[in-house]
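Single chain ahead, by itself, as structure tokens, in the form predicted on its own.
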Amino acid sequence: MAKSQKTSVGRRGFLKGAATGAAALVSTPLAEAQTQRNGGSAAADGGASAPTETQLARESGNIRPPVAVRKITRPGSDLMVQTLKELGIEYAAANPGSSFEGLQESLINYGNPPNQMPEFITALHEESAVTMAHGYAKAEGKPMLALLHGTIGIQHAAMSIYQAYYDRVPILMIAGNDPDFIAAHTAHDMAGMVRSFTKWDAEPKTLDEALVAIQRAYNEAITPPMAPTLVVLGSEIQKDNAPNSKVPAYRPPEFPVIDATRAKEIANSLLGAQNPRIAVGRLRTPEGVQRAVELAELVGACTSTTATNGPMSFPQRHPLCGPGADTNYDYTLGLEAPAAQVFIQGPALGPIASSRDTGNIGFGGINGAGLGGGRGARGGPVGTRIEADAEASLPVIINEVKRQITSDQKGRIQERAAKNAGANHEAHVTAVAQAVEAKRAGWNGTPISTARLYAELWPLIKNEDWCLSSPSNFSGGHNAQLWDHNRPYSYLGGQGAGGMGYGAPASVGAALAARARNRIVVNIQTDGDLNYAPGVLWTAVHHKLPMLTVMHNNRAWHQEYMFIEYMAGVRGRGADRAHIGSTLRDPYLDYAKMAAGYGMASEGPITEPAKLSAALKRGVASVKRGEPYLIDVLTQPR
């Protein structure tokens, strides 16, 4: 939208057709800089200069190419996109910004076919763009790209970066910096705003340095301890003509692996034990999960899993997953999880966080035990810790087991595995029966019980390739007992730092991963959380994502509501006014209409339990066709 010189400068400089795109590629900052020096005046209090006529024209999309045009035969941003292609980046999410207009133009036009690997995903907010990358990374175990516009884009995204850092997920971010455009959108050290909760950052000064920085940022993100990384790219580097530049040869990162002596000891202990156990936490990728299954089957060990807490762990209903036939284990190996004898955990994030927290902010949980090396369950007996990446170490251990195993041991292992499988099956059946019985309470009540919501959804998706993308702790966590979490992405877990506005955009990111993989995504969406970032519903529709959103609409931030009720009670004031500031009423929100406003098929609110199943069937059928769907369900508080 055009801005008069009497109003504040507009937030974004969008690409406005071919003419504007050409201008972005061919203009130099010299004329704008001269105009600002000659005609611009700083504020009396020493503030930034007012925007020039040239800047305002560019902001409003009224700029024309200059008479003297630079001949661009190979934009630097094309090489940046080629670098991303060779890294295997599938998607780039962004709310468009003038500081990366060169890169955006290359993303959508460079390549054959264009706009693929990566595909440009339109976000309505930078926070949502980064959280999409968060959800994608948890589903696939690898990064996608989030683009950020200058200082304001990084600040919008900061909450999502913070959450991803806590959750130790790999995200690649690129921020544009256009020092010759809007001063308020630039900075001398733009990455400094989020340095305390990113793993690595760089601001290269040349195109060749930029290509190397993108590759390194990717490697740093995926190498334990995984975390978001940021590259700040000047607008001129993106627009430079680079006919002779080449993408440097990519060198994959080296993961810390246990040494051969340790591998021999572990293999010997697993094969020599009468009743071994493997505790499996959160691995990095689906390949790591496959290797954990292979090791457990080789030695016939029963296993634990964190699959009901988050992604990339041992399949919950695998025959060897459970307590086994005998809970007196004589050897336990931990893979990214504590164990009685030996456990392998990746390097801790704490030391990196400490070195980058130059402002001594001291975020709670980052420098303490909360971001230690392991990504698995805490608690339980702890033995000898080996600092290495468990996933990268598994092939070494597996090969050593195969080398040491004897025919006699194979026979004993088969017998042990059969006993463990039988005991685990009985334990599973008993646990499910007890859970079903316990969740009958309030089955026919109104509002609808959250247990019924999960129970009636399960038979509709259990034979599909599905992913529960949203946190379930605020909706009762009934999936842990009623559903089978057998794939690395079955349940993506919580937010990381517990911040709101996560569920819907993370689900969109998971749905991006699902779209080309014949998978559906289920988002049990809390109502308060959706109101932080409802615009992602449009993104889901626009990109035709297989995402089913079922509202857990209890019309409150119920945890906070309970806290206020408790506080008023212990202070003897009564709970009559506890709803103030903690409920969503007067008026009630209509989420089906909200979704419809963004173009999403929807229905509700569903208030009668008997009508729930039919609505869920319609929703599942829709997302199986690749059409996102929202069902508003009035629910019990938890």
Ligand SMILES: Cc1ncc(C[n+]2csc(CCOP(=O)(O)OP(=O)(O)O)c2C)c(N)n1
Second form
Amino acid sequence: MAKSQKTSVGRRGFLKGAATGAAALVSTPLAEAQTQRNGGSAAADGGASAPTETQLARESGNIRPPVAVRKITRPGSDLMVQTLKELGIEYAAANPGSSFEGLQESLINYGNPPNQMPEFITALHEESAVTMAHGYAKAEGKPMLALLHGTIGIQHAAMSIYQAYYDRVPILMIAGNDPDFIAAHTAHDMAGMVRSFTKWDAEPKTLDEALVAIQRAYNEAITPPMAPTLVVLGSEIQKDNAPNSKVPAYRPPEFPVIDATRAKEIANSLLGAQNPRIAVGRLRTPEGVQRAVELAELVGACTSTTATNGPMSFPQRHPLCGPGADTNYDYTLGLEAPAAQVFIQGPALGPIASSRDTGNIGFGGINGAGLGGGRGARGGPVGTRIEADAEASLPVIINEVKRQITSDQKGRIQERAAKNAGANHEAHVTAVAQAVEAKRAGWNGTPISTARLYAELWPLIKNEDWCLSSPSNFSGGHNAQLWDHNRPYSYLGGQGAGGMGYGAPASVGAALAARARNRIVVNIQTDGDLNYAPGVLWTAVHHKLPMLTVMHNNRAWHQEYMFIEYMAGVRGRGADRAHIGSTLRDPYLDYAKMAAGYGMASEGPITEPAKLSAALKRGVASVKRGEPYLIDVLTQPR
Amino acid sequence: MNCHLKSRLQAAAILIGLLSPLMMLDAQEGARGGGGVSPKNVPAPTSPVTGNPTAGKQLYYSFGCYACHGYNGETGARAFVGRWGNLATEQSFITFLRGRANIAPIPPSTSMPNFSESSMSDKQAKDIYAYIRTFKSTAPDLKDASALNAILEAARQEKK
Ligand SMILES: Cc1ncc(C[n+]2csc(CCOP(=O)(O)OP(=O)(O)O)c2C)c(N)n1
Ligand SMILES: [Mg+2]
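May I ask for the structure of the form predicted in complex with the ligand now, the form predicted on its own having been displayed?
Now the full complex is given, and it begins with the chain already shown.
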């Protein structure tokens, strides 16, 4: 560590001096008593000392920080930011905390232009910061940074880290640790609090180690199984002068790829089959999606997709997507999805989880269905699993197919592709006809049916580049039947671990991705979910994010209301008190006003179905101008 | 198999069957909200109604009937307008409410509970029935639900 760069006044000395000086300024008896106690025996007692009045006053902004007596020309945190730049980290979301003040100052001031790559995104809650990164990663297939204040910021973020982990989403996190400031905000092993649900963490002791650790954390996050990773950075290595350090050369990670023999076999089988199929699950990045399309087109296989269920899968309305002309497939290849013959699927999180769960907490389901640990195919038999990354394996398979393909086969493949396309079109029309027939129900009812909400949004966005960023299952999931999901980010899917408080911040993250890409984000927002941390509405306004929020306002945690109703009913106690603790009544919340309070253009509540479409139009127009908008819609509960 | 284990297994089966779509980790079937049920019309019952629909409206709300059947009986997990089923007569409705023999499973459930007479009187049930009988389909012809119609037309026009 660059200790020699320090002046003779150590950091501890600084703080003591500041504390004394400040105590003189705010000389209340309490402050004096606390200053004395702090200088005295707290450590000897073996207990952590409570923050002094002065320290708390500084934390809450009442006192200026001590004047620096040394000049830092090349702080370590500039190099940290340089490292982030070179990794292509677009955004850093944080609620400010002095444990990373060195890094924050570099983020906003270092570089030309400063505050770009990454841009500082102001979060009002650490849970929001991490879930923004969650939504961003689902839309883009790459991580952004969430910065967390020592100990307390990490604790605030914990649920959202857990949820991203469960969702196998890459997030880069940095937490500050300032051992000399407020004892309660430090820890011996800061990352320990979230170790059971992060993939990798480190607390480097020197700046050079820190830069390597940031690169490693990034690589660990983006290799399968993808997950959040955490680097804890001491405040000294952020702040000390670092004249001799430099950003180490970055080496991209290696992805587990299938071996050449397997690739040959697969190519051979796809080309030899009379009726091949490719089952496509959730790939890592948009590039993977492109390659899946390329392979399907090369071999004329019909495909299945999870695009109506989550991001990074096969375009739903690609002519090859659907059951195809003949549902007796003689060879099915799975790409991150189970399949009858062979499927390529990345490593599961389970083994990592068990090795890092040192507290033996044993979170449920980690080894199970939710985490890529071999979810059974619907119905049919499941073939051989090859543990490798499907996306990274695709180029190898594609090359093999190109090498092996004969002109004879090319002709047959073209014919098959045309037949599949025709059959898929028919199947789609039949499915849509059934769907619209069913969704007429309640069309003119009050409050508004969720089906109508989705149906009337569609014509307004279908010619835009759009992303449905919020989970849609509590609002009927009508996008699955009524909308076309043709982009890797068309629908970002569920929360990951069913944790509420996800939709709004994930949408803000998706909107961060969208803003630079001329895309708009649609957030169909349940009311209960918004109320965990509604401050993200302000973040959306502050950063001018193209996010349309349409409330699915059923004035309840309706899922829970139904559970309680059943419980009371089945115990013979009636259901007329089931609303206690499960509904948002007395008073009703006014979401248009709430949004306005955060500075967001808004309207509502809208209860009449006939008034919905015009409101949605105003909303889409606003968002296209880069101004987020909220429409409160009173809906049927489901 | 011991009894306790059996009920646990039943409970687990119910959980998987009913809840997994709600646990957000599973495929979306989109069966909720604005009818998974096609509004094809079974004509509404014409049997006599003796309850008070105004009182019934309040009860439909306070007993949370709307939670699963929608405010108009047309939406949600169990829409009934156009199906009617157990709602053919006042008596068949009451028999249905009293006769549901479901046990309390260990995992949360959203299936319809039994309503014993101690928790909902015959009079209350009749009032609810009277209110339900005022429900009519609000589903327009497809051509008059222009957004839906346009979606179907676009699907038909799509290039093969
Ligand atoms: C962090 C968290 N707390 C509590 C729950 C339990 N829970 C599951 S669904 C739900 C209700 C959500 O309400 P809302 O977002 O309005 O959706 P609705 O069911 O009303 O459509 C709650 C509280 C949860 N899943 N996550
Ligand atoms: Mg709600």
